[in-house]
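Presented below, as structure tokens, is a lone chain in the form predicted on its own.
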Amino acid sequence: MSEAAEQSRDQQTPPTSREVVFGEIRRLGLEAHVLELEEQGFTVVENAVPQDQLERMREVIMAQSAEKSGKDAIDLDTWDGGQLREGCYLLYEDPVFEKLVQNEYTVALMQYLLGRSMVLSTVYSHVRSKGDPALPLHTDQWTLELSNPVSVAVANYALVDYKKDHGAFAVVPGSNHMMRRPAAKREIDVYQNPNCVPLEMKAGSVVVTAGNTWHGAYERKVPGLRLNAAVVYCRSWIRTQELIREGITQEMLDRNPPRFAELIGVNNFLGFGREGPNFANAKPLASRFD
């Protein structure tokens, strides 16, 4: 075959999923983050979310939390009125979260962990205030056997600055290699586990953790709120935590690119009844799998 013919064939052949995944990692300069995921079980990407998006997410989460907690209003910096309710089903609260679940840095790393057929499982916010106890160390692949490659992974976006005494994210580096969950009290407690460290980071950063990594949160000891947006992705055959596909509207699909439909599972034929599967929904991803 001539060189021109080979080039023509290469131009016509879609890239494999592996080529797509690693192409995105290289384009975004995330090679070192992939290495951290393998070695440590987590990685932090700074400046992953712009300021205007941060502010809007905080507004939406605090509004939902106040409503669910029976409060007229809550203040981000001064709240000292006890525990507050979480933010849930946030994808349907405001279009800002549609942007969040498509964040290119997170999607690139999640595709590495879970494959391009991954789907969104939940968009959740832990609203932590003074007096909230520390969140025990745990794994997010909590209903499944731990595995490598993982079946679940989480992107935890810091919507405020994370500091240890302000309720920072806690993690045990390298715990992804243990392939077991923390069991003993000393292993579970973020203050007693000698290998647990706080991830202190600026608002707008995201920490991506594999589903078999031990992590939790420290107690918030000062007034104000620690807000996050925990975006969970899973493999397409796993039941999602929230009713993601069931809530999607045509308007949401129309205002987003095709990859959004793939991420929220619209192209997944699973979940059928007596009528049987509709394979017309089983649309392939933009390029073939290898």
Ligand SMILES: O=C(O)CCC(=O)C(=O)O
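For clarity, a rigid core is taken as the largest C-alpha set superposing within 1.5 Å between two forms. Positions refer to the first chain, counted from 1. What you see is a predicted model, and the numbers here were worked out from it, not measured in a lab. First, how it differs from the form predicted together with the named molecule.
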Given for the second form:
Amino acid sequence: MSEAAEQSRDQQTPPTSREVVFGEIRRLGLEAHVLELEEQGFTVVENAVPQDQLERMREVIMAQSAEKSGKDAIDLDTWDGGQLREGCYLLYEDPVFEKLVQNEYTVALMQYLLGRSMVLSTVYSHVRSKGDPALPLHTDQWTLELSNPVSVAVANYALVDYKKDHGAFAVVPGSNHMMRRPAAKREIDVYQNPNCVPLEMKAGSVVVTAGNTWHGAYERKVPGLRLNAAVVYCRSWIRTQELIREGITQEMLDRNPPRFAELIGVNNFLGFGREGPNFANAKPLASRFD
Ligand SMILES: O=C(O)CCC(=O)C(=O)O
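Could the form predicted together with the named molecule be shown next, to go alongside the form predicted on its own?
Now the full complex is given, and it begins with the chain already shown.
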């Protein structure tokens, strides 16, 4: 083959997954975050979400939470009326969450952890108010066995400033290496576990956590609300937490880039009916894209 033909063949060859995944990590300057994910099991990216997006997400979550909790209105800074319901199925609540699930920092780190064929599992909000108990340490990998590489990972966006006594995210650095879930009471309780630390981060930051890392949340001890957006991704063969693929509309697909459809899992050939599987749509699962 001539040099030109070889060059042309090379130009036509799609990049491998390794090239795409690490290319994105380098383009976004996330190399140190990848190392941190390996070493600590989590990493924080600051300023991952702009202010206007934060505000819209807070509005939508509070509206859903108030409605489900049977309250007329709830105030972010002053709420002191007890426990409130979570926000969930948020992808279908407002297009602002379509943007969130495609956040380039998160997607780059998630692709590193889960491969490019990963799918979205849930877009959820833990709404913490005064008097809510601490959330015990746990892992998010709900499959029977923990694994490394992981099969599940979560991006927790801080939608307000996080402080320990305001209900901050809690994590045990390095727990990803233990390859087991916390068991004893002293291990599970965020206040009793001596290795558990609060992530005191600014609104707009995201903490990406591997599925085998122990994490939870501290109690909120003051009025007002601690809001997050917990966006979970998993490997394409795992059952998603929310009915993500089932809820998608053509309008949503039309207004987003093709990568969105892949994340939603619409190209996943699993879950077919009488019409049979559509292997043509399963291309993203081919080896160069795993
Ligand atoms: O409320 C929190 O910050 C904890 C969230 C959490 O545990 C999770 O997303 O799995």
